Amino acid sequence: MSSARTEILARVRAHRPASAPPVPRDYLPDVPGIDVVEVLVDRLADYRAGVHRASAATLPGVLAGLVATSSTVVAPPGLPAEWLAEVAGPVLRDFPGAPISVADLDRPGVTVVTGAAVAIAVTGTLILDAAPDQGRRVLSLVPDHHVCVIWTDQISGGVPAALARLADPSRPITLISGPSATSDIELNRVEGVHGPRRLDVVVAARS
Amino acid sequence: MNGTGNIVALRPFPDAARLELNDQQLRTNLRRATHTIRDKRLRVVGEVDDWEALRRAGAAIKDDVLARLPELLERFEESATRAGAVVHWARDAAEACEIVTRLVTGTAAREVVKVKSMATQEIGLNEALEAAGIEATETDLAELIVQLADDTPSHILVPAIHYNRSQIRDIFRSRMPGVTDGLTDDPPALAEAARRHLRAKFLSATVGISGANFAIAETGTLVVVESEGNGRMCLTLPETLISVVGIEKILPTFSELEVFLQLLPRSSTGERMNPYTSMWTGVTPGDGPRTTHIVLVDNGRTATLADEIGRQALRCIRCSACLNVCPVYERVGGHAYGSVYPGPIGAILSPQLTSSGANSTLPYASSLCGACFDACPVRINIPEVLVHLRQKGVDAKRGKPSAERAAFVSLSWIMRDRRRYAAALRAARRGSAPLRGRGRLRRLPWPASAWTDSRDVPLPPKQTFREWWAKR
């Protein structure tokens, strides 16, 4: 007997169609005409995400305010520690070598501060792909209270435009739009199933 | 070589449907969950304004990838192995079934997290797993319900979509560990609930098991849309996560997600964009599981790509937006359909998986309304392949005796000629004569029962219009 992949693919070759014709492309490549930073602070809202607005200089500030009653505060390997010069309380950093476990992530009161690599303004959507400034898929998801920093010049208006921007594909990716949420009863939106509970985005400006 | 699994339907739609249509409590939860979300999806689907060229580049993409499927599913192949990840191929789902369980055996689990996946509805591996000892926990908030009430999907995206809150707020205070009878029927406190249940199977859960979306054959990336973050949970925390995925779900490049991340979650949940995107590309050293495993599976896909006006099925990205307009679906609910795929997909999906038996009827499921058409993302013409499925059948019992038949031969004999037909309404009119008065006959004997079980048959009128007109 021929192994399945054999098979499989000898059905396939038999079986597909003959050609199929050109795919049209003659969708929009971006939301044209729209201001993307407006737009994302929209709709995140609208997913009932909290909201924030820094510039470079105000980062610190708003990043200190917004972990305040944190029991403990986790960063990536790679968050630029001047972001949380202003943090009171201890800054547990996960490395490579020294990851933090997942029973500790998992404590009462633990927010994680991200970078994000994108975002999409039309769907409120932020775009992590595991860059120093990210870190592990975990970090972003098991602690209570996730802060993402998003430059307003890494905000695209629509999704090709968003993905084109990802530098590499095979890296692990996470679109996060809105805290956790499950529509699972009577079609009604309920926020904070397995996720963080509570999700702010620091839309910062560089200048 | 056909399909097997949960996707063969035990007795005949008419039966199934007639045994949920009595029940009111179905039909009252159906019409308020699928009007709330075709509401919903109208408004997001109306905030693009490229859709109709969205939907059309998504059919064309899929058409482009059933073209090509054999060298694509090579690509995927190569790139998945080359990242890490371990390939495996099943012809049907006892084979899925069993390569999955001895990958599970294989390591000391004994328990397994589950992501909400129809492959794995479809090939039956809960029950495999259940048999060979090892329990799989669904952690969908609706898969967990649908699983604690032993019950089965009713819906594609939404499987618990035929209990309301109430019902809900009963099956977690009878059947999940550490609720009391305090918990309230207020959403919040039940999501609530399945949180706590969960979290520690998620923390020490060492085996997940999910399917996908959409698999990438140029890089062997595997994406997961979710809401919950279940599915990040189980993606993630595990040592060893196993995918089974259909090989219909290929797509050629990574840039074609900018059409299908823009169409799936509009058309499925109503939302912009779902809370959850999971993108992996077989092992990450230090970023989520040691071990992937990626079972590629036909069960009755290679037999529907035979068909070709049957085959545009395979476009299908599960995202139900056609049973959330079915008017049949809204009446009869998903169990009817016998399959773990219900509504109008379901009825040309099921059959042509797995070719005979009870899905022969399902193909009769529907109005032919062609809502279904206008609302799927990746525009598959549902009623054409209806009529088509329909058609086949009848070609396949042309020839052979049958009552229904009989009278047709009968009545096309009396309609050949103009004096036998006159003669025979004559007839009817005399024979239904004394029933006069009653307006509609509501029951007749056998065989013709089997029409008036579910409608009325209006009497003859008392003259016809060319008696009217030679009066005249």
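Numbering follows the first chain given and starts at 1. In this text, the rigid core denotes the largest set of C-alpha atoms whose superposition between the two forms falls within 1.5 Å. A quick note: this is a predicted structure, and the numbers were derived from the prediction, not measured. What changes on going to the form predicted on its own:
- Annotation: Cα of Arg197 displaced by less than 2 Å between the two forms, core superposition.
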Second form
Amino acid sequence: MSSARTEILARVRAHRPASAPPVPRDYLPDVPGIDVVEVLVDRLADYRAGVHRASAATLPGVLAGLVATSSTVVAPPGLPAEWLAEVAGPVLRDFPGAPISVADLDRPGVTVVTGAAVAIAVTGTLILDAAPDQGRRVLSLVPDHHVCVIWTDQISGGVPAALARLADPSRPITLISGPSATSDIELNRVEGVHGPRRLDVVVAARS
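To complete the pair, please output the form predicted on its own; the form predicted in complex with the partner chain was given just before.
The following holds one chain only.
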């Protein structure tokens, strides 16, 4: 290492604080005065996601309709069995000891059904945090069709409020705002480049 580089790094280290400075987190913790459900639905539709309404009682029927044309339905290990009770075709569970291969997830006609940890209304974003009803990140990134269930009481107005609701902030998270898309080439929107080409979101009320 050159002497100049050594000296520069020594000076930087000499001025480095002994501990991380506190970061204020009291800025706009949430967005007051909005209907978080309606705002989320509006944003998701604007991102070209399919948005569907359900109650706890109608959820199995809504999900069965959304996956009716799928060749295979994939579910994470902790997805409630009753959610898929009306699905007519095969359902594959992705268990930690027997994970579904990327090649199988990438086959035509595969749909994955997951839950979500929380949603952010103002940005139209779903957050998945690898909880048992959401599974590995690869499940929501490889199949061409993702169906995601979000309960209305899981929706927060803004980003800080949503992040504060994560059960374990150290888990890896996946943020989803609409189907995968890019407009990098000549500003032409192309969907399904880095993830699912189809995203259906079921906004469900528990009663």
